[in-house]
Structures are given as structure tokens and as C-alpha cells.
Amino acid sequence: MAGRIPLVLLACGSFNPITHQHMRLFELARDHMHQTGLYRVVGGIVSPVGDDYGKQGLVASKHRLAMARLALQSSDWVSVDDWESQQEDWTETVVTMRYHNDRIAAQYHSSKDPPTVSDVPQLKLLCGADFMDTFKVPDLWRDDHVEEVVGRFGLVCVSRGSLQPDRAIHESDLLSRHRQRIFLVREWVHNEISATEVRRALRRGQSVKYLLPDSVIDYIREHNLYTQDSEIKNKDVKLRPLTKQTIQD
């Protein structure tokens, strides 16, 4: 793959808990980006959101980080990063992307042999098709943040079920303007694993074997996660992005 653009894929989200579907996104995206003939994927990053996000049923980041690390033990190219989850307040996706972009560039520039611009990996946001619909939620995203995420960095979006990310692009002038920066990946082997449904099964005492790695299931049992009580956490709390937007406006 000589001459191709090196690329790092970053996935931000709750990972509550991480599932086989989350990990499949990376494999599907890597295959697709290699098939473009333009890119060489050199790394992947899982970045769990901080506890202040305010999503109902969100367990502590220390547990979500631990489960993600257990799940990805067998991966030789995807790692788990705790920077986002360790910030004092919820951190916007674009801020997390800036951090990792700068960190990656610094790593390459500190090497013995000064790298050329083409040696420094690009960073793109990896997401599922449902992520595209979040751009339409009022007050959830700032337009300048969407512009930077898509226009500066770019998206690799993997389809899921009946969701149609191409429609979200069509219905948004901003996304359409950066259509060439959005890579749509089709998942032909349907995988409908949902973290929401996994949590529901867990709190009802039902089996989730083969939906999650065994090491993650063992961790959940050991720490008694995803119970009836944990699911009502943040039940009446407004998502931090919405309250933070209000304060900034």
C-alpha cells in the first residue's frame, strides 16, 4: 500500500457496553477505506464519552473503559483512549478530534527522521448510520462544529439495518456540501446488536452470550452492572450537549 494516505479511525460514543457490533465497525471501515485505493488504515481509537454526558443508564466511565479494553485485547490495531472520559466536563466530539489529531501529528513529528506531510496520518470520525441523524436534533450540534468534523476531518459511516445515511446527507445542505468527505460503508451481513437491547436483557436476567465478548460479560457480572437501578440513572437529566449549548448561546 505504498503511496497511500495513512489514516486513523476514531469512534466516539457511550460504549455502554461495548458490543461486537461496535468492533465490527472498525473492521468494515478499514476494508472499505483500503478498497478506495487511496488510504492505508494504520490505527483505530475507541473514545468513550465522559460521565457528565447525562445519558440515561450510563455507567461510570471507569467500567466502560475497562470493558472496552477487555473486548479489544485481541485487536492489533484498535486501542482504547481515556482522554475524553477523563475531562472535567462533557467534551464536544470536535474537541476530542482536535486533541487526537494534534497528538498523532506530534508523535510523528517527534520521530528521528522528520516526516513529510504525507507521512502524518489523517484522522476521520467513524460512526454508525444512526449517528448521522443526530445532526438533525435541534441544539445538539453547533453548525461550526459539524462543519469542522465533516469538512476538516471527514466521516466514515457504516450502515445499520434500515437506516439510510445517504438520506441524512441529502436533507442537509451542510452535509451535502461536504459529500466527498463522507464515506458510506455498506454492511451486507446484517448485525442488529444494540447496546440498549443488551442492557435490557441484562437487567431482566437474560443471556447476552455471543452478543458481547465473554470477558465483558464476566466483568459485568463481577461488578453487578446494568441493573434496574442503574438504568434509571440520569432519567430526568437533560443531555449535557443541550444544556451546554444553552449556556454558550
Contents of the next structure:
Amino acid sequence: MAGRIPLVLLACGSFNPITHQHMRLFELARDHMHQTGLYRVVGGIVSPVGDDYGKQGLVASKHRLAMARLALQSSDWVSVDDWESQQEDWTETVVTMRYHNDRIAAQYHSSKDPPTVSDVPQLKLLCGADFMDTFKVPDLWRDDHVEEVVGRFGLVCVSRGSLQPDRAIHESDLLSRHRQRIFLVREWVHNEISATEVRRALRRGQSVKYLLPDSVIDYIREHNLYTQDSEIKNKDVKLRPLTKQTIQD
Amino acid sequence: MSMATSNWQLFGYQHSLQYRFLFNRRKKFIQVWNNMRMRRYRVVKGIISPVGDGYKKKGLIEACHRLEMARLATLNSDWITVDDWESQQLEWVETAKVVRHHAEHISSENNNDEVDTVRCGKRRKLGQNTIICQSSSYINPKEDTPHLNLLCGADVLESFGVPNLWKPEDIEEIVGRYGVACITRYGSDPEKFINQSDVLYKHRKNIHMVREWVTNEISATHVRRALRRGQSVRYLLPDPVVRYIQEHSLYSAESEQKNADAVLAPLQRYTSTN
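Output block for the form predicted in complex with its partner chain, input the form predicted on its own:
Below, the chain from earlier opens the complete complex, with every other chain and molecule after it.
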């Protein structure tokens, strides 16, 4: 894989809880980026969102982090990062991306002598097709942030089921402009297992075995996460991005 | 929690068309378990029975590998086991015979269980020193013999209509004498198919439909295709199975051509006897 651009994939999200589907995203994305002939994937990062995000049913980040770590214990290239969840307030995706990008670059420069600019790993955002649709939600994203996430860094978007990310790109001038920075990965297996479904099954006392790693299921049981009560948490709370007025940059 | 009025054993027929990979199959077991539990049945056991090599399905690799992968996949299950009787027979065995074999086995086991049957598991060695734990927590050792149901997807039920694939008397036996637990996909209409078949309609009370509301179509075909193309199948199958496949270099373009010119065993058998 000589001459290829080293690449790190960053997945932001609730991971409430992490499932095999999440981990599949990384596997699919890596295969796809390798097959372009241009990239060499050198790392993957799972970055669970902070509690202040205010999403309904979101359990404490310490649990979500612990479960993600259990799930990724056996992975030799994907790891969990708690920087985002440790920030005082909800942190915009672009801010998280900048942090990791700078961190990776600094690590690289400190280990190479002399450093070659072209060898510094790039960072791209890994996401599912549903994520593309969130750009349309009013006030959820700042335009300049979307510009930076897509235009400066780039997206690797894994499609799922009937969701068509092509359409989301087509319907957005901004996304269309940066079409070349968006890598669409087709998940041919029709698989709609989601964290939402997992939480639903757990609430109803149904088995979720084989949807998540056993270690995560054990953790959920031990800590009695995901009940009727946990699901109504943040019910009347507005999603933090909709209320936060960021003047930074 | 209310106790079951009867004990059920779920029997999963390892139809080579789809069930060579266990991951998806195991999920189906769990779905049926959830569903049957709600209907006051207690599922006490699940059996995975890989088909023999004599089935001659295209791309079917040796039974010894398929058995071992199934065992690796079910290591962490306390109620699903793998059985090699079917695959050890010299020729392909009809499903009805396999179901019959297991039903008779359960029956004789139940009759012999006077001292052993208690709450904890019962250990039994099987074949290559693989210890399989059979959790039969009967309350009363002399209770009814567990019922046996064939576990399958809707496609198997619908395959009853394919000419020369099934013997009519076999279908009658499976559905009439034993019963079927059938997982259906969101969007399909199994009741319609039952309605259109006289034999299925007659025994509709023995057909337990389990709706899969959340689509999950990881198929063995897809997994084999990904493997041929050097793509990752991690998190589609259990890690030990992925490792086994890598260690033995299973599933290549070559393996997929196996039996390419052969006729599927049931088609051969029933066509020639007509």
C-alpha cells in the first residue's frame, strides 16, 4: 500500500448502546477506502457524544464509553475516545474533528524526523446515511461547520436499507459542491438493527443476543440500563445544538 | 413470571441454501424464543442440524467444517446446540426423517430422565469430545415430552410449493404431526401463502408465525461473496468463526463452484421415482 494516503475514520454519535451495526460501519468503510486505491486506513475512532446533547433516552456517557470499550476490546484498529464526552458542554462535530485532526498531526510530527506533509494521516467523518439527512434539519448545523466537515475533511457515508444518501446530496447545494469529498459505501446487506431497536427489545425484556457483543449485554444487565425510565430521559429537553449559540472560531 | 403449560424444543433445519452461517440463524432462534415465551410456551432447547454433503448444493463445503463453525458460533449459548446426526448419514436425509429422528430421541430421553432431570444443566459428550450443555430445567421430570418444531424462514415454507422438492407426505408429517415455527420478514405475507396451500391451511394451528419487525438479512450467500472478494465479514459472524474460515481458507471462487453440475439431491430423488 505504498504511496497511499493514510486515513483515520472518526465516528461521532450517541452509541446508545454500541451495536454490531456500528462496528460494521468501520469494516465496510475500511474495505471501501482501500478499494479506491488511494487510501490506507490506519485507525478508527469511536467518539460518543456528551450527555449535554440532550437526546431522549441518552444514558450517562460513562456507561456508553464503557460499553464501547468492551465492544472494541478485540479490535486492533478501532478505539474509543472520551474527549468529546468530557467537554463541559455539547461539542460541535467540527470542533471534535479539529481536535482529533490536530492531535493526530502532532503525534505524527513528534514521531517522524523530518516529517513529510503528505504522510500525515487525514481524518474523515464516518457516518450512516441517516446522518446526511440531518444537515437539512433547521438550526441543527451551522453552514460554515458543514462546509468544514465536508469540504475540509470529508465524509465516508455507509448507506443502509432504503435510505438514499445520493438524494440528500442532490438536494443540498453545499453537499453537491463537495461531492468529491463524500465517499458513499453501499451496505448490500439489508440490515436495520439499530440502537433504537435494541433499546426497545431491552425494555420489553426481549433478548438482544447476537446484536451486540456478549460483554456489552452483560454490562447492560449488571447496570440495569435501558428501561422505561431511561427512555423518557430528556423527553422535554431541546436538543443542545438547537439552543447553543456558538460564537467561537 | 407464569410458567409454561408445555415445553417446546425448537429444531432448526440446516437447509444449506441459507443456514450455513449461524449468526443469522441464531438470531432467529432468539426471536422465536421471545415470541413463544409470550404465548406461554417454554423453549427448552434449540438444535442446529447442518445438512449432509449429499445434498449437493452448489458451493456447499464439507460438513466437518460447517459443523465446527456451528459449534464455534454456539459456544456461548446455553440452550442452542449443534447436532451432527443428519450430516453423518451416507446420503441426503429428508427433513421429515431428521425431525422424526430428533422427536424420537427427545421422547426416549424424556422417558429415561428420572433421576437426572433437575434444574441444572446436563452434560453430554458429543462426537469429537465437544461438551454440550443441555439445559433442561423441567419442573416435573414426568411432564409431557417436549414438542418439537421445525424452525425456518418463510422461504422454506414457500419452498413446499416447488415441484419435486418435497414429498407431500413429508410436508404433512412435518406440519401436521410436529409443527413449524416460521420467521417472516416485514413486508412478506406468510398467512396468504398458508391460505393458498391446502395442507398448510389444514394444519395452520401448528404453524407459529414470528414476525421479524426489524429487517436483518445477513445471508450466507452474501457472506461467501464478501469473503471471495477479500472483504471483511467481521461482526456479521462470530469472531471464532471468522478466524476458522481464515485459518482453513474456506470460501473461495473455487469452493463456490463445487456441485455446479450436480442436481440437488431431493430433485434427483423425487424426479427419478415419479
